[in-house]
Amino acid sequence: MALTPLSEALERILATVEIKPDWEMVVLEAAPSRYCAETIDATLSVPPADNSAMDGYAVASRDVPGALTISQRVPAGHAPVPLEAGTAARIFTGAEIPAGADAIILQEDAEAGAGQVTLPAAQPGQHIRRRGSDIQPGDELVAAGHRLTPQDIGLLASAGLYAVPVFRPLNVAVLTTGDELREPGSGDLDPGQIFNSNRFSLAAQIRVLGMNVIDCGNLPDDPDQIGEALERAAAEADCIVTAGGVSVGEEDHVKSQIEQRGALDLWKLAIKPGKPLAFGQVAGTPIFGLPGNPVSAFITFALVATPWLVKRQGGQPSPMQRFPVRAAFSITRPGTREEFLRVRLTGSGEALRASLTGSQSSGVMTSLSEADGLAVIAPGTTVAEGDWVEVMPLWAL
């Protein structure tokens, strides 16, 4: 089977998403990282009335400069009375502007005495936040499919909402395979064993997306056990993610079990790391079979599984962000696959540079943990120090 370019693989995989999850109403406290089920428009103005942007004095600009009697005190949260002609109102940040006032003069520009204050000239509208200057009725606050951030929660609260419609989170089954894997905390390693990192990193990637993890543990390299575990996962999950067992070795059984118990739609990507990726379905449930090497598993999940999961969750997969950076490394031998190199960013502006974080082996997790992004190197390309390269920030993956 020929290697599939990443762009083509994404187009094919995303085209398989045909349904969205059910939705529910949740209070704002429970809404962060959930995906909005419908567009939310404002029903009121924010701020609801003209208010003061500063501590000071509310005046009619025609009455200053000069000395004015202080006719009222207006703290935030208290309704003012109309401003008496030729007077000033002591006012505080966020307080509603009295009718008849059209300017705020800062307290540090005033000379206050016993019941009076001497004020400089003022321009109409200065230091006043106008009604609806932030939000007006009918403004779109959050689009359908948007993943709610903490700042979105604050915005919705400022518009008077206490609950929002969100899609129910997907249930994603995670299953790793390998006789050599030992769970962290289970004791010392025996000869030939390594600790299972994929089970933890993949579950973390799923939870960061706001989805639920069904932990299916680790399976030995036994085809029957793997196949039965895949069918159990298919019965309770919206999607299955596996790590290991999709290459061409004699102990790689996940790929064959997908084919025997469902269908394989895609295998082998033209990327490095991450070539042996499988996508298909088991008993009607979509499955991503990721490579077993931990860096490969992380990167293929981020590049391929994440966009599909976001779309299946009812969200809007964003184009993968890339920005140009000067290379502080060189590549003298062009590759045949699109390559994603782990890089650290240093400097700023024109001096921003991307340096390799160390070994680019697909089993070296330190180089991934220390990276700020992935430098994307096209097939057949060489790089000299100082050349522009495109970098995908890890925080956006």
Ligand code: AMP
Given for the second form:
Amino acid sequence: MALTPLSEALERILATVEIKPDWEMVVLEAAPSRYCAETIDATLSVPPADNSAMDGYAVASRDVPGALTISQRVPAGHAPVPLEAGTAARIFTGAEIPAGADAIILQEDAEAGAGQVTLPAAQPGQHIRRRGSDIQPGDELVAAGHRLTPQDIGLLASAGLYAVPVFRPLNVAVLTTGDELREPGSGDLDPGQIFNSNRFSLAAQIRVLGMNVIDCGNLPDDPDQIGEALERAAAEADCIVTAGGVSVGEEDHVKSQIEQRGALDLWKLAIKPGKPLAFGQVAGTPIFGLPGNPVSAFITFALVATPWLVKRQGGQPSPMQRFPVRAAFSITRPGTREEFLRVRLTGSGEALRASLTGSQSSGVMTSLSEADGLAVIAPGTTVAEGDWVEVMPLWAL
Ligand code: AMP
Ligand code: MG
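If the structure you just shared is the form predicted alone, then what does the corresponding form predicted in complex with the named molecule look like?
Full assembly next; the chain just shown is listed first.
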């Protein structure tokens, strides 16, 4: 089978997303990481009134320089009265500007005496935050499909919103396979066993996307048990993610069970790590069959399953940004697949460098955990130290 470039596979897989999820209103406290179901526009001005950016004195700029009587004191949160002509108001950061004042003079620049203050000249408008200078009624606050960050939550609150329409989180089933896998916490390893890591890393990747995990545990390499578990998962979940059992070995039953109980496209992606990927459906529920090697499972989930899930969730898939960084490593033998190398970023500015974190084997988790990003090396290319390479930050995956 020919290798399929990632971009082509992604385009075809993303084209299968049709359904929009249901939505619900949630209070802001429950909204972080949820996907906004509608574009939200402001109905108010922020700030709602002109206010002082500093502690100092509010004056009419034509009255200074000079010594002025202090006619009122305006702390934040207290309504001022109109400024008496030819006087100054003592004012504090965030307090509303009295009508008739058009400038704030910093307290550091003032010489305060008993009941009066000597002030320097002022420009009209200085140190005043204007009504509506942040947000005007009708301004877009967040777009439909945007995943709400803590910053967005603060923005919405500042505009007086207390609840937002968000899509109901998808339920994503995670199922791992392998006779050799033992669950951490279930005792010591017997000969031939390793700990199940994919069940945890995949569940964590799903949770970070703001979606619910249906944990189907691990299944032995037994076709019937795998098939039955897939059907149970299909009945409950919006999407199933499996790890292991999709390559060409005799014990790779996930692939054949998807074929028997639904339909499957098997991809040999032109990426390294992560070549085999199954995508199809079981009883109508979409399924990603990821490779078993932990780094391959992580990377194929991030590069292929994540954009699909985000789109299915009603979200805007974030552009997978790549930043040019100079390589502190070399690749002398050109590869046949697009390669994603685990790199650490060190230095800053001109001295920023990407260096390999260690073994690039698809089973080695230490070098993935230590990585800040993945350097993307196109097929057929070599890299010399100091060359520019494109790095996808791992925080964006
Ligand atoms: P497979 O795709 O099932 O042939 O697995 C490929 C490699 O990944 C084998 O070395 C497996 O032991 C390993 N592997 C598969 N699933 C897991 C898992 N859930 N956690 C850790 N290693 C795994
Ligand atoms: Mg296996």
